[in-house]
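One chain is shown next in structure tokens, namely the form predicted on its own.
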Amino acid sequence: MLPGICRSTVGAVRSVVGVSRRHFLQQSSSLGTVAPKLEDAVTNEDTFAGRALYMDAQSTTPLDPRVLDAMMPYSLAYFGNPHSRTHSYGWESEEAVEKARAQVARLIGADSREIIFTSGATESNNISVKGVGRFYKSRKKHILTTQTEHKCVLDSCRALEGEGFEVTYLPVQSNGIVDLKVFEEAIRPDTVLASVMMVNNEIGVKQPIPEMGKICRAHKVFLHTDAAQAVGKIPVDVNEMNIDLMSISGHKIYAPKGIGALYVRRRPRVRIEALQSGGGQERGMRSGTLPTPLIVGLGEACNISQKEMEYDHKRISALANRLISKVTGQISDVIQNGDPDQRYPGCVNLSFAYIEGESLLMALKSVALSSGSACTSASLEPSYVLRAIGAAEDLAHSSIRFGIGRFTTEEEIDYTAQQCISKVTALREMSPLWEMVQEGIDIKEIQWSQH
């Protein structure tokens, strides 16, 4: 039974955000998370006031109210250090941490002893790439990765190159997927690790991880996958897929920010050189006091995702198809980036020819969208992921990523599509390139002169 202060606080939280998904959606309009009424938006779109509706689920997801309910007792009443072994405060927190560890493990088909808690996928990726590379550097000094990995993986590989490692950055095909034949041919006798993202964070394509796992196992190479955009959204089984290390992020699956996990296989054993020194927590791989409330939140988020994955995937697929059909049905020259079939449906990346993506983002001020990864969106350079799949520079500049999540509604999809159609049409009417195309001029044949 919860102490009085904890019960009253949890009750207050429930009354604000609700417990069930339906209640959350009903209440969220007062919090500014649901789209304005469509008829109001159409007549009053230039004087939009209030918070924009959220369509950037690949960047982050809102905290599920049920996750917050699970976390609250460990923020207020059960505040003990989980590493304190001499009193009940520590035992209570340790029990909660181990329960969450089991929940994370259950979601991915792992043993709970193989789960290491970290601050997020960036730290997990750093530990995997640098930790494995440095531990085995006396025998093997070659790393295999792809050109479309998250920046933290690419930067970790570059750091190892500075330490004398060789790194092969594999190209991807025009659909964003790695050619398995090219992947296998790139493996060398001194290859220690292959790191391949399971679901790309910009274009949503799914890499053939099970097949890569078999290839790596046959060549005695460890396989690491950044599964931040995959875990909790698509079925993942580390044993069936022959995955040796896997990175997980909490805030991508409706858990709090600042918490993640790293799966490290025990048999065959994967050895890691720790990146930070300390008390030797988490099997010596990640020292530091564990944040019990955040870990409890991650565990509950994994528990919810396991129960509702099939329902969420079906619903999000329908919403994604609805968005794509509405936009492409009303606007010409729209390109969907990435493989149309081997992809996670909640990540829709579209390029709108003859306009700038940044201009469209500014015009769509009532919808929170992005033009690519939040980790690189501060740069005005076109996405390196889109360049890697061979997208023309003008199309790479005109791409928009639509992120659809658990709490996205049909009304929000319809509103986003309507706004997108309206703003693209208006921007193209102002575009001299669009005018040339309408007159039948092939702009690719024009020799532009510099001034």
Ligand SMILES: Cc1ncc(COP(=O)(O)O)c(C=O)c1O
Given for the second form:
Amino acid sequence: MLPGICRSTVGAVRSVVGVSRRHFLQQSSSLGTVAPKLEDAVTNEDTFAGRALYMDAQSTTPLDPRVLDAMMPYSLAYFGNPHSRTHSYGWESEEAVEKARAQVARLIGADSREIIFTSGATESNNISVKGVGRFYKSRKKHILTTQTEHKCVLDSCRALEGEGFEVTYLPVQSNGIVDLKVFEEAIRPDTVLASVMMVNNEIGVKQPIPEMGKICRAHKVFLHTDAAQAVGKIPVDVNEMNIDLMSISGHKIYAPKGIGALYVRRRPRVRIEALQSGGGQERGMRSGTLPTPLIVGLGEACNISQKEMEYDHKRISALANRLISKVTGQISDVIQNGDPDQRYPGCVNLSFAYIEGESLLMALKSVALSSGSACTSASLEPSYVLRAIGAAEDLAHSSIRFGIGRFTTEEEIDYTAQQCISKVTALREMSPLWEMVQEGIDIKEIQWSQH
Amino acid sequence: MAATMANATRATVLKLYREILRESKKFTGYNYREYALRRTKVAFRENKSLTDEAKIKALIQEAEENLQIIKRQVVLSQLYKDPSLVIEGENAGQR
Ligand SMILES: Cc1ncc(COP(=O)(O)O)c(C=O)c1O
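Next up, can you give the form predicted together with this ligand of this protein, since the form predicted on its own came first?
And the full complex, kicking off with our chain again.
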């Protein structure tokens, strides 16, 4: 009887209390066959015309037309190699690159000479973790990071573990934030680097980077922060925050994909072992010809976000509040993941109890959303970030991330909220679990049969 | 003298404002179009009672540059049309 319920609700509620992990994975493999049927039932009334709305600003952002406008000349007439020293074609490009470098530096309170252009935050994170680790490996072999970092930081740490480093992956509290006391206690005499993300890409929480900066400085540990989701959106000052290395990504701030930057402190100097051999550009830290148009785009994007930060932040906060209050006003049992205050407002991560995120995403076809990071969205694994904040397996599975950006409109928020409300209501009506909850049965008390 | 000067500035600003709005409406992409309209209105309103001549001059200059950007980007958006969104309805994307 009970296994029967289990199977019939696979699409709507995949995880139930007491079901073993292995069982759970087997269930998810049948999602492909169950979901389309379910989808028909939920979405048959809207064969919508037009393109889906974009609500996934943490995964990437559209180009700002001002950014594209600044880039165009460097894709056309001004194509010179910025490293060419013998003619004006090179000088023009070099001048554009240096202007952009100054724009990036200004946004974060750095000196131009501390900015290195890379292909994005992934590369910046790799250079920071592996480059610093390897340079100092003869003296220090311990690295401190957190369980909620981006995959590229976690995997860089794993790579170093293979080279004989020790890595501590700090847990986070249920609000998603690292406990500073735990952080300080984890520092050892041989700790070379702490790497902590400034704003989390899945749940939007802000780590206490300024406090961590003080602690790291006192213990002579370098602090690296992955600020891909923070720079251009919240005020960042590398000196006030005592940051030694910082990763920046272009496509999160309305610049193109494939460009990013790494801030590397000069005083006290941070040394890096380059990952790439070559012509020695970017002071030997990142060889390869600089992509002038992309760099000009990143510079202009930084310039715009510096000017627009206050306006954007205020507006995005208002839109986020509008979305949250509309959704929670109409649907019960909605949980907002991550600290309610220490956060970047444009990343709203909600769990809808008793339904499954995957089914909801499929039902919400007319809005481009995701359940978490783009890199893990191909797998049906629940997000490791949500698991790290201690979300119960079922809530980790029922989460949706709403990414609000500079170009999001009020109308889009209202449409998304209304769609969300109607789909969640429809899905819950089909869920036996929801029915039981309505009847007053405490589902946590049910002993599900194991088979 | 000061009054005519202020009047001249006022006319320049109003003309610029209207022209930017008119151009912005031509973006084929819903999000860019709405943003340009919204941001322009807010910016001009914010600075409505500005009296500092130098500041006004700098803002006029900036608005003129933005107008040129919008004009170029509108052309691009018409060459590579944005598909219309689910919320745009019947006459969407036909501007
Ligand atoms: C926090 C964070 N770090 C790193 C990255 C990777 O950035 P990029 O795509 O620029 O390599 C992302 C986004 O994908 C991110 O959100």
